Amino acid sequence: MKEAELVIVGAGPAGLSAAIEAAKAGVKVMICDENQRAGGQLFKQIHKFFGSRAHQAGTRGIDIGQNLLNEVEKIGVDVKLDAVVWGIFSDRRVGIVHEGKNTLVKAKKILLATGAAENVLAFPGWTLAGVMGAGAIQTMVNVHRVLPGKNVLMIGSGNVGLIVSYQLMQAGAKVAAIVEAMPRIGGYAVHASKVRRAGVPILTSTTIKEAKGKEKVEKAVIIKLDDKFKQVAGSEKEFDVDVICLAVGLSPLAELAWMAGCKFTDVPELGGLLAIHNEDMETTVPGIYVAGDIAGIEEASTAIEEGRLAGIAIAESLGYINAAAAKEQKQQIYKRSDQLRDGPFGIGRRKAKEVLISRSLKQ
C-alpha cells in the first residue's frame, strides 16, 4: 500500500491553492482529479474577476488557473490526472483508479475539493437535444470553441446565467431572453446591466413551461408566475430557439464525505447539505478537510481562500508550520474571506458560513 502525507481530491481552484500552501511548507502532496486537465472551472471563466487586488480583481479566470498550475508545477506537487477516487475509508485509505490500475493510498490527511454539480430543471421537452447545462455550454464555447446553437433561451439570472449569456453573445449567438422564476435578478448588477445593454431582456417572475421540437429544440414556451409561484394562465410567450440553457444553481459533490462518515447539516444559502467543518476546514472526521464548493456554494475567489486556509491548517497539524505563524496566515485569510462575503459581490454569505462553522462546536 502506498502512503502520502496529504491526498487532495480535486484539482480546481480550492485543491490547487491548498496544494501550493501545504507544499510550500514542506508537506508531500498528491492531487487526484478525474479530468484530463487540472484547473477546474477556472479555464471556462474568460471574464475578469471582481473584488480587490488581494482577490485578483481584473484578472481573467483562465489566467488565474494558469498561474496556479505554474506554481504547482514549480513546487513539485504530484498531480495525477484521469484519476478517479472511488472511496475513502475510516482509516484514511483512499481508493484511486489511475492508468488502469486500482491503488490504495494511506494518507495522513485528506482534503476534499470535489466542487459541485449543476442542478437540473424538469419540464415537458427537457430531454430534447439542445437543452443543456450552463457548464456544458461554457466548456463547448470557452474551451473547445464550439457554438452549441444560434438562438438561446437562458433559464436563471444568477451570475452563471448572466455571464454565460454574455459569453454566448461574444461567440456569435443570440440570446432571446433570460428567464428568472424569482421576482428579482439573482446575480450581480454589473453583469445584469451588461447583458441588458446588449439588448437581452431579463424576465423575472417567469419560468419555462415547455420545449417544443421533434428531435431537438425548435421552440421554447415561457409563462409568468404569481407571488405564490403558480403559473399565470394566458401569459405564455413563445421563442424560436435551438438551445435552452439551464443555469439553476449547483449542489455540492459530497459523496466521498458521506462515505468517510462526515456529519452533515442543511444550509440552504450555501447549496443545501454540507459537511460540517470548523474554522480550519476540518470536518467531524479528524484528518479529513473540505474546501471550495463542497464546503458551500460560493465564488471561485472564496474557493481559493478556503483552499489556502486548509493547506495552512494541514501543514500546521503535520508540524510543518508553528502555531504562531499559522495563526497569522490564517487571520489574513479570514479577513479576505469576510471581505468577499460581506462586500457587494458576496451576497451576504458570511452569516450562513458562521452558522455552518458554529455547528461543528456542537459535534
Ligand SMILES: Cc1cc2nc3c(=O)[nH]c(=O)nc-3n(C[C@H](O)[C@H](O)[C@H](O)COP(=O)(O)OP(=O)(O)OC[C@H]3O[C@@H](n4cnc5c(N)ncnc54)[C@H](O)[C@@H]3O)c2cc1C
Given for the second form:
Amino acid sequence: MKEAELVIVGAGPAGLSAAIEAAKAGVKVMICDENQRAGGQLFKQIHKFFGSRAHQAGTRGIDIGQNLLNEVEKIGVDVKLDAVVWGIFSDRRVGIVHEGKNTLVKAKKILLATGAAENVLAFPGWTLAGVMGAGAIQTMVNVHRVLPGKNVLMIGSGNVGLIVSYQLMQAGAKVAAIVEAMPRIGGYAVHASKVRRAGVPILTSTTIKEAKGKEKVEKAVIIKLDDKFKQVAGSEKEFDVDVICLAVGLSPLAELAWMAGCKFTDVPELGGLLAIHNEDMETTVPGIYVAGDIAGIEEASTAIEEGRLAGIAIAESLGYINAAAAKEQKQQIYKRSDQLRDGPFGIGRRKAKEVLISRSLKQ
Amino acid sequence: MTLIKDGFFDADELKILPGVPSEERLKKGPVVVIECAQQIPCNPCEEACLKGAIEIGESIVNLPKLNADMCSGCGLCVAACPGQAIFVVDMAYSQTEATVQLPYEFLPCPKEGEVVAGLNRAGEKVCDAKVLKVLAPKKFDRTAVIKIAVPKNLGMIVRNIQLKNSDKED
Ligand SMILES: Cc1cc2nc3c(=O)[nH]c(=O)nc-3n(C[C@H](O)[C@H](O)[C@H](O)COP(=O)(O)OP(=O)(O)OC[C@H]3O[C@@H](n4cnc5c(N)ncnc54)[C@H](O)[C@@H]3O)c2cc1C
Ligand code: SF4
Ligand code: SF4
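Switching conditions: you have the form predicted on its own, so give me the form predicted in complex with the named molecule.
Below, the chain from earlier opens the complete complex, with every other chain and molecule after it.
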C-alpha cells in the first residue's frame, strides 16, 4: 500500500494553507481535490475580500486563490486533482479515486478540509427547473460564464445572497428582489447597500410561498411573515422570474469525519453538527484533523487561518517543528483569528469555537 | 433602522457615523464620505489613505474614523474599499452643482461627457448626472471610480448611476 505523511482532503483555502505550512516545515504532503482545478470556493469569488492586510483584504477571492496555488507549486506539494476521497478507514487508510483509478493510501496524518454543502428549502414548486442553489449559480456565472436566467428572485439576505445578487447583476441578469424571513437583513450592510442602490428591493419578514410554471419556473409568489413567522394571508405578491436562487445557509460537509469515527456535537452558530476538535484542529480520532468550513461555517479568511494552524500542528506532531517555535506561530494565528471573530457578526462564532474546543477537553 | 431593514441609510443614521464629515467641512470642498456603519472585520481604507486621514486602529472591527481636515478628497480610498462604502463629495464644485466620486463595477463603463441617471441610496432615479471623469488604473483592480456632477442639493443623495441606454426592459 502507498504511504504518505499527510493526506489533505479538499484543496480550498483551508486545505491549501495547511499544505503550505506543513510542506514549508518539511512534511511530505499529498492534497486531493475532486475538481479539475484547486482553490475550492475561491475561484467563484470575484469580489474584493474583507479582513486586514494579513488576510489580503481588498484583494479579490480569485486572486487570493491564485496566490495560494502559486505558493503550493513553488514549495512542491503533490496536488492530485480529479481525486475523490471516498472513505477513511482504520489505521488512517484513505480511499481515493484518482483519474478513475482506485487507490488506498496509508497516511500518518489526515486533514479533512472538505468545506460545506448548501442548505435547501422546500416549498410548492421547488422541484421546477430554475430553482437553484446560490453556489451553483455562482459557479455557472463566474467560472463557466453561463447566465442561468434573465430574472432572478433571491431567497436569503446573508452575505452569500447579497453577493450573488450583485454578481448576477454584473453578469447582466435582473434581480427582482431579495426576500428574507427574518425581520432584518442577515449579511453586512455594505453588501446590502450596494445591491439596494442598484435598485434591488430587500424584503424582510417575507418568504417564498410558491414557484409556478409548467416545466420551469415562470413565476414566484412571495408572502409576508408576521412576528411569529406565520404567513400573512392576502399579502402575496407575484414576480415574473425564470430563476429562484436559494441562499439559505451552508452545512459542514463532514461525511468523512463521521466515517472515521470522530465525535460530533451540535453548535448552531457554526452551522450545526460539527466534529469536535481541539486547539490544534485535531478531532477526537488521533491523527485526524479538520479545518475550514467543515469545522464551522465561517469565511475564507478564517479557513486560511485554521488551515495554517492545522498545518503547523501536524508538522509539530511529526517532529518537523519544535514545540517552542510551533507555539509562537500558533499564538500569532490565534491572535489574527480573534481579530476576524470580533464585532457583532463575529463574536458569536468566537464564543461557539471556544465551546467546541472546551468540549474536546471533556473527551 | 432603515439600514438593517431596507439596506439604505436614513439621514439620521448617516450623520452620526465617524466617517461622515460635518456640514461645515462638506461646504469647504472635496472630502471623503465613509458610509460604513457596522463593526465588520475590515481595514483596507485605513491603509489606502496616504495622508492618514482614516483611522481604524488595532482592532480591525472598529468603525473607520475620519479626520476630515487631513482629507484632500483625492479619492484613492474609494476603490480600495471592498464594501464600496466610500464616496468623495465636493459640495463647492460650482454655484449650482456638486460632484460625487463613486465606485462602479458594471459594464459598459460610462464615458467622460456622457449623461447618466443619478440614483439615490434606494436605487431611485433622482436626476441627470454628467460624467466628468472615469478612473480605472491597474491599482484600482477592476473597480472604476466615476466622478459625476449633480445638482448641488443632491451631493449627499446620489450614490449610484445608471446608463441611459440600459433602461430597456426585456
Ligand atoms: C457566495 C459566497 C461568497 C463568499 N464570500 C466570502 C468573502 O467575501 N470573504 C470570505 O472570507 N469568505 C467568503 N465566502 C466563504 C468562503 O468561500 C468559504 O468559507 C471558504 O471557501 C471555506 O474554505 P474551505 O477550504 O473550508 O472549503 P472550500 O473552499 O469549499 O473547499 C473544499 C474543497 O474540497 C473539495 N472536496 C470536498 N469533499 C471532497 C472529497 N471527498 N474528495 C475530494 N475533494 C473534496 C471540494 O470540492 C472543494 O474544492 C463566501 C462563500 C460564498 C458561497
Ligand atoms: S479621499 Fe484621499 S485623502 Fe481623503 S481619506 Fe480618501 S485617500 Fe485619504
Ligand atoms: S474598507 Fe470600506 S468596508 Fe472596510 S472598514 Fe473601510 S469603509 Fe468599511
